[in-house]
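Let's start with one chain on its own, the form predicted on its own, as structure tokens.
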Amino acid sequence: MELGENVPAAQEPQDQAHGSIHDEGDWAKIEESLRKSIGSDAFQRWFGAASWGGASNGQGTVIVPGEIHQVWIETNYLPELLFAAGQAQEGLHKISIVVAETEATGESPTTITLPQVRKEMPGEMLDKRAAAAGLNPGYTFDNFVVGGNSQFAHAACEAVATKRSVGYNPLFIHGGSGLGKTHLMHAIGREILRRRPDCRVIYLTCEKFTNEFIEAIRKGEIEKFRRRYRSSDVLLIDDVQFLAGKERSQEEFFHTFNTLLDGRNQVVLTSDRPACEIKSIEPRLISRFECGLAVELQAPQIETRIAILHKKTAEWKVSIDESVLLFLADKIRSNVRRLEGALVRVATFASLAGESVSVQKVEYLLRDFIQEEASRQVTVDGIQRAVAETFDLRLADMISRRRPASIAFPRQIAMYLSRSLTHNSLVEIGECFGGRDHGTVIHACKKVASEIDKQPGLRERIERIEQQLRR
């Protein structure tokens, strides 16, 4: 690229005597190194139109055609660029990224010092990139305990991370709170960065996406907001149900989603319920959430809970009696987060007291956990009995094939409550209602949710059943 008359003196030809890089041979060396480190596709996309502006006194300049190239390179590829330039010219220790249109205006370019980057190890670089992407370094595939409740979801997430399948886009992970959705999402992002360093991975909660969108509108920076998220290679959005009722945010998310999928970029979403059960979201968004692969995380079985406790005690290097671990696994069933919280309390007490902890002591320490867990143990069978009693039906009507409205709708309410109050999967709920399939359960949940808004008093009636079940 030809430079104008206002090229800084530090970049003029006479600087060659001071160890600067001007000739195409040296830039070719930098290009070759970059291709190896970030891949040919990424190189062509972001450095294909770049040129070397010269170097002097240990500082070099790379000229790029536009602001988006400048921002992208600064965010994602400065370490590789600095290393490549340092290999081409040993005396080079600083580098600047300058936009061609602004170079003549005298604006200050972005400058970074080389030695800080060249000392970093690959693992340290991965941690830095993961942190910049918003990822938690503690959430990896290696420290996720796989059980029957999560086997399929874990396999799907690994397939996305290792790019063994291109059909899982978007990947929609749903399940109750504290079951590992966020853990798996962070693990996907970290593994993608480890395997494909040229990828631009972004993780954020749906709430943050919405708040940033509102702030971008307020500041008049909507194009900058769109450029950030629509140019990502992998977008990970947590708690997508937060979009419910937010029409403008849904519109923006819809177009961002389409842009990424049209560009064959990966999208991973999590929600606390299946996409079809999220209320106040546009049907066109729901249909897009469902066009890829949806996987469910359920509450872990006792074997998995025991395995989680063993793994955590090993990680934390604490010694807890096996009988105590079995007690915890038996009493804390609702989700992994509560299970870990109970273990933290027990381990902390053992450390501070300097003594082994008995089951009796743990029962006292965790009395609030245990009481709350006990109040949560609602079963499908209990729901069927409560609904049958409320609507003056026989228990057998809950599983029969009879379909008069006086039986069918209460049965649908029982399915709706089973979905809301238990950790059973759709398939398991259907089996409890006379071997019905998961589609029937989904239809029942939609029907009841719709009727709650239409029928006066139905919501209160259902809430009374819930209160009865939790006593």
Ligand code: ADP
Contents of the next structure:
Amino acid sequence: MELGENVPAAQEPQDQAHGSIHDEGDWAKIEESLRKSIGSDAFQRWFGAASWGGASNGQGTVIVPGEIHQVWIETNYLPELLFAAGQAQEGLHKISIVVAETEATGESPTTITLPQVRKEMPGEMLDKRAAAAGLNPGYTFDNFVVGGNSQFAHAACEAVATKRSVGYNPLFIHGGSGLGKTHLMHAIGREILRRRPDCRVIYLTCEKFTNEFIEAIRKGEIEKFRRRYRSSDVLLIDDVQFLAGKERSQEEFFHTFNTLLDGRNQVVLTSDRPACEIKSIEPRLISRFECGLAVELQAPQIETRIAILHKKTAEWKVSIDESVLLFLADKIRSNVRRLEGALVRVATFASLAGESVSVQKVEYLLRDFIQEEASRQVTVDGIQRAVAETFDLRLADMISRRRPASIAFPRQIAMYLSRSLTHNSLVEIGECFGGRDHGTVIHACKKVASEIDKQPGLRERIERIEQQLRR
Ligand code: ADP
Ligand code: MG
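The form predicted in complex with adenosine-5'-diphosphate is what I want next, because the block you gave corresponds to the form predicted on its own; please supply it.
After this comes the whole thing, all chains and molecules, with the earlier chain placed first.
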């Protein structure tokens, strides 16, 4: 994949005659420039293990160790990379990011090591072990539909589950309710058990962790509690936002967490919001949550919603008319659990009635779902109006090409809000803002996110617009 056009992601041989970057010095220059433009931390994380694959005819290749690096660099750092490469080597105008064919064998300092693969666990035994670990057999990578909304999170989860050594620790999966966080977490646990039968995997909700902790104190069995959780190889804790306001549980969790991380054991966490937005939680715990990799699950786009419905109907062996599936995918957008619930209702009705159901019938059957869904939706248009009103601008300024900061910045705020409050893709949002491209929307989101930390009162101002929109 690359910037500009599609070419096969193959590695070009170095072509000295066409001015390739062939010496270490040029790649070092690119690295130096990238480090400055994106910061050392991001550089180390995303380019630390990258290497130069050569260049020819103005096109360079960067080799990265995994799909997750590829997706992340393409989404976030392609312009910076291209700029840096262009400076090191004149005439370079395209970059492809390709995944190395063989897995890197050298261990980085942040790697964690899980027990060696012996042999895959046979199916029946796997089911037993998975159940003992608290895992739901229905949540696997096979039946998780990957879309643009989940591509990065999915790649991170697969990396944690399939590689013996990865540096994503903890892996922090966040996103709204019903978007597949728990599903992916169970899939990680199951896949690890399948590949490494010796692994001690434990899944539990944060609520259960807290309740067991209180119970252990009450019964004087705190040592047993600690031994159980601190000796796991992989600890999967769901919905950590539940720790908010529970000081003693936070303290216990903090130490469990540190013990596991120090022993290089894998921790995976989920939360319904980013770590920094969990209120009433100790800063030291938040910084622990943030020290690995955070990935977000967003609401799926229409194509993914349709693919999910197809997958579920195939799984349940029910046949529902395509027009009905399209109707459901169109009406229920914000939550896959609700989409699934709607499909169950339709499938049950169809099987009881013994006939195929029409769209009109479904509209009636699901009137409560549909009404609730409509009332939750914030639109880009609504955001543009609210922002224009707050900043005393004309609605037309939201789509105009005018650039004075007094107009451009509120416009960026409107893009930022569109990204976080609607289900539109970057491209769709760009279109609603006078046909801007998706890069402009990404830039706007980054700019607003960084200004929120710098400009006093900006966060509150944006929150007020959000509240107004949700009313
Ligand atoms: P969360 O933990 O984010 O609230 P869950 O993981 O419980 O959400 O998902 C809710 C339901 O939707 C589950 O039944 C799950 O299997 C299903 N689901 C969510 N995302 C997907 C997906 N991408 N593909 C298939 N099923 C999904
Ligand atoms: Mg969940």
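Numbering follows the first chain given and starts at 1. Only a predicted model underlies this, so the values are computations on that prediction, with no experimental measurement involved. Rigid core: the largest C-alpha set superposing within 1.5 Å between the two forms.
Core-aligned C-alpha movement of V234 between these two forms reaching 2 Å: No, shifts by less than 2 Å.
Core-superposed comparison between these two forms, I286 Cα displacement 2 Å or beyond: After core superposition, the C-alpha of I286 moves less than 2 Å between these two forms.
After fitting the core, I399 CA displacement of 2 Å or more between these two forms: Yes; that C-alpha moves by at least 2 Å between these two forms.
Per-residue CA shift, Q384 (Å; core superposed between these two forms): Value for Q384 between these two forms: 4.8 Å of C-alpha shift.
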